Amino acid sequence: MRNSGLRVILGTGGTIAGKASRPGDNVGYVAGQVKVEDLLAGVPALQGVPMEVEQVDQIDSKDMHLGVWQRLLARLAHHLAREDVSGVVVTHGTDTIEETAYLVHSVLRPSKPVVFTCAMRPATALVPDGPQNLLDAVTVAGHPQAQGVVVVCAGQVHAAEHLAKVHSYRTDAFDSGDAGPLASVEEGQLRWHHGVEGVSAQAPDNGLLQRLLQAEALPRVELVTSHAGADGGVVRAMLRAGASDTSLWPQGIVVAATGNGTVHRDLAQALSEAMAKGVRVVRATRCARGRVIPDPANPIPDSAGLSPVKARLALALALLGP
């Protein structure tokens, strides 16, 4: 484990910083109430670890928006550029952690570890899970082999590309699908299952970072689902609304398709009409596991293995342009 080097802890709120009016309440709490320095003070094992703490925001992650992402990206870029910083930990809510982690992975592509962590129980729970997750995250951020954007929860280390929240209540709410977790944290030690080769290494795109930081809004990319009886009415309604108000015009649409990217024929017709009007359309699968296998004959391109919510972000970033 990397014992030297400063670790920066950035707080954004979430359940890990939540408070309830009674200790036994793991549902009726308010997220984003406890300062990140107070969370750290509640983990005695972190005493003596060289750390800097910064509160970026205090938000329930279900309400995540571009402004928070911009502040977080700016602070991450600043700290990662410092020679004395070995890694960064970000505390975040579970609802959209997979989206934020994927965004940071796509934009910053850091060689140093950026470790997101979270909790499924508030800080006031009888047995909160946040302190152990936070300790594990700081451990990963200091490991000499750690790199890139990962998420640490319930003793598992997940790559940002593969992570998905798969349970609404359990403390082990995350899964990496067919890829599986990168590693496990066991009594302060990392046991690698795949190693760091499971984290894509790419050169950073500084131009994309600047375009995102300067954007007033992300390009409008909507998410629709293919299901029994899907008639394409939602897509056509968006096109009609955009015809009279250009701010409502979708620049892209991601369809959460059935199975291996199959789309109800009536919805497919509406998506073809959207594509004819210049709207970018991408197919992902609504299945919890697996991916859309590329089919060159299908006029709607696949999501390259991304889940619907991550495909939406990837398309929005692509639409920001060079």
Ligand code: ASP
Given for the second form:
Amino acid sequence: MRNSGLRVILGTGGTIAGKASRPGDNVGYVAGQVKVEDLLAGVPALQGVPMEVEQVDQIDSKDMHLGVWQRLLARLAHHLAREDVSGVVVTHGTDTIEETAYLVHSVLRPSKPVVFTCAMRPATALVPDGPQNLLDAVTVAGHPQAQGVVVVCAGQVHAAEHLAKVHSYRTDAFDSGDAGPLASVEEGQLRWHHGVEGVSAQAPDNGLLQRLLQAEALPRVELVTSHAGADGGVVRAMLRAGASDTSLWPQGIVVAATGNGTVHRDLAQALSEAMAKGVRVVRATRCARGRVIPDPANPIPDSAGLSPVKARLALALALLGP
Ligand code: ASP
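Counterpart to the form predicted alone, namely the form predicted together with the ligand:
Entire complex below, previous chain first.
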């Protein structure tokens, strides 16, 4: 490999570490079984690359929760501060990789590369995709031009802000929407499509990191969808439940709105009742592509181009306090 520098590999589980009882079984497996050091040992091209390995968790990322995020953020902050580390790779399940990558991007804002990778086939598959993704991710983490939080899968490098899982089964399950991928990884070489300016590295928000590491829970932000017949009943039920049990009170609601941020009038009525009670509401679009175009006249702010799940995280972080 051309690149150099110590890379730290943090394992969190996912299908990349999944095992099935039959080798041909690509769906009936258990995620998060194989240790990350064993995954690395299965990639001969990584021999000789300076690496340190840590198992942060072994979780199916559909079950991702604050505790894993806190451990991961703490270990990332530790390793990124080390002068001898050129980049970090995180192995993760595909289901919520876009949420974890966006969280790390928002909180740590690293200038060094933090490269998430994953697989759509378990380690026991006839043709697992994890080894190539892992090799590509280690390549990107050691590349002199790589920076910030990216996700590497199926030969493409995606920025954390834009990445979304768009396919439930194909090995190239990710897409960066209108922005497109940042780069392709081809035989150990990066071919940039946007240039490195595509990933924004800023000063880390140490206050936010500390608040997050100390939080017992994230502020409750619920996700509702506008659809034909959306009558707002779910929003009113949340407000009723929250009135009798404060732990259920929604501090924020993200509405996955139709098209350019439009909301069924009956749901909009319930959301304005929630806003009148102090609940922060944000509109994202449920469309796979495009964004809600800002409209200062709309009483519900837009998500600044974030998808519903990322807007939910952004609002939770904002509610965590200054
Ligand atoms: N359920 C798995 C996970 O997210 C799916 C995957 O990794 O592809 O951990």
